[in-house]
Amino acid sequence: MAEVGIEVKNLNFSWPNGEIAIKSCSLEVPKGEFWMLLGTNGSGKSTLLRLLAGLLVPQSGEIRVLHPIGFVFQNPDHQLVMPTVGADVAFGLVEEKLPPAVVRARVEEALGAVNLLALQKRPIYALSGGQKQRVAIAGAIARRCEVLLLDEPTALLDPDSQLDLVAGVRRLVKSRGITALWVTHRLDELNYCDGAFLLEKSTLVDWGEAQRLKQRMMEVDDEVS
């Protein structure tokens, strides 16, 4: 049986006002695979991702996720804190207390993996949105993340940059054995993943082959229009 990178069993989470955000959710993402999480706004996608990352604590249920975990926010400006590309990637290694030579090697390796090595000394403010997202991903790679969680990372990007980023993440997943879960509502991004989950009104209602779920969502859109 394939090793599991992310496993959730009967997960439940409600906000302090009693509003249910995640209800009886169970899912698995095989180790080294790239899956996507679909659903309309308010369905619970981002909440589920934050539960997996440990940013929120569920009321009940089990979460098992390989560590370390890398988390990429929708807006990279919320997580890039240092003045230059190289310094930001190195910032996540501070707690490991590594020798400077090891830090430099990790930074260069991670930036090379996202095709940003030539921009190591560039100021963060001078980057495009897509480049900022790749810096955030590089930070996770530098920390040798086993699981990469991405919360609509293409939401602020133009169409060409969107597909370039998702294709790049797929290459990283396959080349490094990373387990990735990517939140999206863009159906064209499903062409790059190994499988997908569908959330509706806080409940996981379908999962499996990405193209089948893509077709299901397209049929719903046709009915609405």
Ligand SMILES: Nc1ncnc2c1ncn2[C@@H]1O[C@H](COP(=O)(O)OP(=O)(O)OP(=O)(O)O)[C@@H](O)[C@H]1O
Contents of the next structure:
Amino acid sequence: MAEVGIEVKNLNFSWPNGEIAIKSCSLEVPKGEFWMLLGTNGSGKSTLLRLLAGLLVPQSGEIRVLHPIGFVFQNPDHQLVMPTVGADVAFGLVEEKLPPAVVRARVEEALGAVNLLALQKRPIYALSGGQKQRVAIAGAIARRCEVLLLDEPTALLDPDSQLDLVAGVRRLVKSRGITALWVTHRLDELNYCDGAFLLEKSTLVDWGEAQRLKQRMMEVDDEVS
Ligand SMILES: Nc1ncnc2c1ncn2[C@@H]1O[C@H](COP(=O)(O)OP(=O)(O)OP(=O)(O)O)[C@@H](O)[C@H]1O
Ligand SMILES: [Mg+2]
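Since the one above is the form predicted alone, can you give the form predicted together with the named molecule too?
And the full complex, kicking off with our chain again.
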């Protein structure tokens, strides 16, 4: 049987006010594959990603995700906490108590992987949105993440930077055998993934080949407009 990077069975999650956010959700992402998660606003995408990362606890169901997990938030300003690029990537390694030389090597390797080595000493405030997202991804790479969860990482980017980021992340995760799940609203990004899931009103309604899902979503767009 193929190895699995992310596996969820019969997952149910409600908020304290009783509102159901994820209903009987089951899904699998094979190890080393790059999948996307689609759905309208409020369908439960961010909630599902937070459940996978262990940031929320479900009422019932099973979650198995390879560790360590890297998480990239929609707004990188919410996760970059140190003053410079290099210091921020190194910060994620603090708990591992590695020797300084190992930390330096890991930081350089991770920044090289996202093409930011030249900006190692740059203050975070002097980066573009796309560069900040790449610093957040480098943080996950430095921690040697097995699974990378990305919540609308291109939401703040222009169309060129958006496609650069998705193509770059695809190359990166494929070369390292990382399993990735990428939340997006932008259908052109589907050209870069191995498969996709569609959430509607807390329920997983479709999944599989990305181009078929893209077609389905374009037909929905046509009906609306
Ligand atoms: N902290 C919270 N407490 C209560 N309800 C919440 C909380 N966070 C989100 N919700 C509700 O859960 C549902 C799913 O929200 P979620 O953020 O997962 O949607 P989403 O698919 O990520 O939407 P978007 O595309 O806008 O990011 C929504 O109805 C939302 O209002
Ligand atoms: Mg969201």
